[in-house]
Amino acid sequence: MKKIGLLGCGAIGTQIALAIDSGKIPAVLTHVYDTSKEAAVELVSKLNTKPEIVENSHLLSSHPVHIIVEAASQDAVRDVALSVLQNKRDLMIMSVGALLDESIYEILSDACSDFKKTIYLPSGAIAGLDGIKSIKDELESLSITTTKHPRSLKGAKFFETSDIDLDSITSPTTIFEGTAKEAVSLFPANINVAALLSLSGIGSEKTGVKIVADPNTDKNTHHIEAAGKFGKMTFTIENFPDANNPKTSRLAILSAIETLRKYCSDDIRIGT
């Protein structure tokens, strides 16, 4: 069975972990560490089979564990996912922003060579990444407008220069157009679908990103739309968030726990 290390004790780490505790995952969770030990004693108190709290994020790795599954931040990634790979650990990253810097993905990449280990990363709320995958030699153009109530965009760093006022959009309003590079800067904890589509396609600097704020929906709608020679793709993937966090999509769970279910299972694999 598989021994699971756990970076992040939030609202994806604690489903992850439960899913874990339930067995739906056909593993054990042996630790966890969180810059909160807060939130780490919290999660574990909801788990029948208790890991181990690891005093810094690094010792996760140095235990005998198969895989560390990040559920933190972009920056959690920066320090940590390097460390992961030459404990000769696999790593799963939810945080995908953090790889559209090139050298952070060049580093784990010949990382992932050097020691023989993998990244999985989860499509997390998008699907059709299957698709994209396929075709990404013959894309043309790749865009994806992702539409959230303005409540799911508070605390991004892209409000720290803009004169947007969220509590003031009454309907549907465009707040940021570019490309996925700049998206997943300015929105970090909001948009990693952006990331994702990205590094499957095109590119972060030729993926196109709109952001709509909809103070009258309900959902995290994201729509995207592929053309080239192989001919033209669309997506439209309608989430509700996620109870405990609407700044992620209940989908992207269920998509971290699907991803790590599959590792941890000898059975038929399906899709690309």
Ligand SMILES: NC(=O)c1ccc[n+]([C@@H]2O[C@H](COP(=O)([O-])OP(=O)(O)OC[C@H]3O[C@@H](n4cnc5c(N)ncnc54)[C@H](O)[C@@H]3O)[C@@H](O)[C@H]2O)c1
The other form holds:
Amino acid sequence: MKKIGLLGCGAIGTQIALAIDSGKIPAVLTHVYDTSKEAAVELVSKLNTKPEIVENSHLLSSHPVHIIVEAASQDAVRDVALSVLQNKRDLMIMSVGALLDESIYEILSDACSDFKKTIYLPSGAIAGLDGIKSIKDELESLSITTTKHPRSLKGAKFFETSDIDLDSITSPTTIFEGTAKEAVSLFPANINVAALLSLSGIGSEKTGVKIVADPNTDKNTHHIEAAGKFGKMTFTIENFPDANNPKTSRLAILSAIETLRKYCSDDIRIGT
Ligand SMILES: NC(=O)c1ccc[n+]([C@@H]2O[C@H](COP(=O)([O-])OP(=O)(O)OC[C@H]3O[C@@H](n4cnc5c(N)ncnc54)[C@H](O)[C@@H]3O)[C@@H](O)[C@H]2O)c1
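Please could you give me the other form, the form predicted together with the named molecule, since above is the form predicted alone?
Next comes the full complex, this chain leading.
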């Protein structure tokens, strides 16, 4: 049985822990950490097999786990990702936006090959990354339009310098248009999908991002368009937000669970 350490006990971390506890992921959750002790204690109280709560994030990978699952924040990735690999543990990252900093990406990529460990990035709240990866050398354009209810966008750094008042939006309104690189720093908790898409395809400076606030929607919708010598691909994913965190889609949680289930199982692998 694989042993797992969990960094972040919020909406995603809790569902992953419950999937391990129920046997859906054939593994043991041995250690957890959250900057909010309360969140860690609450998570552990929901589990039949109780993991140990460690005192800081770096202690997670000092225990004999196979993989650390990050479901916390971009800061958490910047803080612990390298030491996890140096401690010879695999790592699954949900806060993918952190990897759009090229120096971080290169350091972690080099560490994977130096320490013979793997970083897993689940497809998150989108689909189609298998196709995008396959045709990346023939891609000429790649873009994503994300439409969410204004409440799912609240608190983003973008609004510190923008005049847009989310509460006064009454019809679908484009609030941002730019590159994935810009979007990830301005909407860090919202736009991991743009980071994933650009890492799979032609990079964050060539991937177009549009963000639409729609007060009439109850879904987080992502529309992806890719075109090039191979032909054209379009994907539209209409996600229901998670009940505990409207910024996070249900599919993001399920995709994290499936990535971990595969990591923990000897099985037939389907898809590219
Ligand atoms: N890849 C994707 O498609 C995708 C989709 C949704 C969310 N995410 C990202 O995954 C992460 C978790 O999402 P969530 O919905 O569970 O969020 P959440 O806010 O429900 O939970 C995050 C938890 O992590 C804790 N935390 C924050 N920073 C920490 C740190 N440095 N060290 C330890 N704990 C820390 C918080 O206290 C909180 O309990 C976020 O960064 C989010 O942006 C990725």
